[in-house]
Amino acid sequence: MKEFYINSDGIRLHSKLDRPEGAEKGPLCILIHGFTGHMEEDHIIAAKDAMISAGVSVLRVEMYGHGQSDGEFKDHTLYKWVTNALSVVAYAKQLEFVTDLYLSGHSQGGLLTMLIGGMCCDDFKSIIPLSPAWMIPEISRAGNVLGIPYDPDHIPESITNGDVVLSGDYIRVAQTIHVEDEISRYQGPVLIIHGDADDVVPFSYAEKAVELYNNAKLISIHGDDHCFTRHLNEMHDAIENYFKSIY
């Protein structure tokens, strides 16, 4: 494992690169955590391990305001994450060992995967959103984020739920994003993995996404929650089997 930072317009993004034992040239998957998350969460480690088992190198990166990357959590926005992700894609594309590039992310990282998949549609052989929280722009426009209602036409300077504080800019940015535009741009294969008992991102969003994509498959983890805590092995096996079916 190699640990380092990727520069994104002056923001240092904490990164780790894991490669299968004895690997030379081969595929690489960029793997991104979710909202309030980081690269060492159990479900991120399980996804990484599944990819390594299938012979795929993994580049885990922590986005703005998360983990050991620069920036304050309260100041992060989806625009900042998009800028970060584009920097990571540029970094991955210049790695000499990479033959094929993949992108995967969990929750808000899954939303980011859907956005970057469309923006960089020629760069990825496949994208793998995990419990993708692509309802964030929709609920931001509706006036309810973190379970806190607000007037969507008069956004507060910040919203707070417990220890989680977000700047109003997070909402302002999210309101401008229409994920369906990027869904329509990505024509490659898509694998969505989602627990059907997810109480954070309703399973119906995964069902809607798989219908909107041109070439998508949905794997439902029965009875599982947002972070796959009940059947983590099933999420792991779904990812490993997917990559083994490709190579």
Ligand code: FER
The other form holds:
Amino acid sequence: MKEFYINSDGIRLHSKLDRPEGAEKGPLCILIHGFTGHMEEDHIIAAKDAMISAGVSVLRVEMYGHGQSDGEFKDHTLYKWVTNALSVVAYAKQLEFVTDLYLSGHSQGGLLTMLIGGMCCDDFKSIIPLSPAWMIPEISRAGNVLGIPYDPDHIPESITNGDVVLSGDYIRVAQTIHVEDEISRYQGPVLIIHGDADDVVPFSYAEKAVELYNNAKLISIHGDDHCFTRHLNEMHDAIENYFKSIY
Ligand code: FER
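Could you please show the structure of the form predicted in complex with the named molecule, as a counterpart to the form predicted on its own just displayed?
Below, the chain from earlier opens the complete complex, with every other chain and molecule after it.
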């Protein structure tokens, strides 16, 4: 494992690169955590281990205001994450050993995966959103984020649910994002993995995304929650089998 920082317009993004034993040239998957998350969470480690088992190198990166990367949590926005992810894609593309590139992320990182998939549609052999939180732009426009209601036409300075504080800019940015546009821009294969008992991101969003994508498959993990805490092995095996089947 190599640990380092990727520079994203002056913001240092904490990164770890894991490679299968003895690997030379081969595929690489970029893997991003969710909102308030980081790269050492159990479900991120499980996804990373599954990719390594399938012979895929993994680049885990922490986005603005998360983990050991620069920036304050309260100042993070989806535009900052998009800028960060574009820097990570550029970094990954110039690595000598990389043959095919993949992108995966959990929850808000899954939303990011869907956005970057569309924006950089020629760069990925496949994208793998995990419990993607692609309702965030919709709920931001509807005036209810983190379960906290607000007037969507007059965004407050900040909102808090008692655990975390978000700036109004998080909402302003999210309101401008139309995920359907990026879904339609990505024509390659998509694998979505989602627990059907997720009470953070409704499972219906996974079903809707699979309908909208040109070439998507949904693996539902029966009875599992947002972070796959009940059946982590099933999520692991779904990822390992998918990568073994596509290259
Ligand atoms: C929300 C529900 C879920 C929200 C963010 C999330 C900012 C993201 C969850 C995750 O990434 O795990 O209302 O508001």
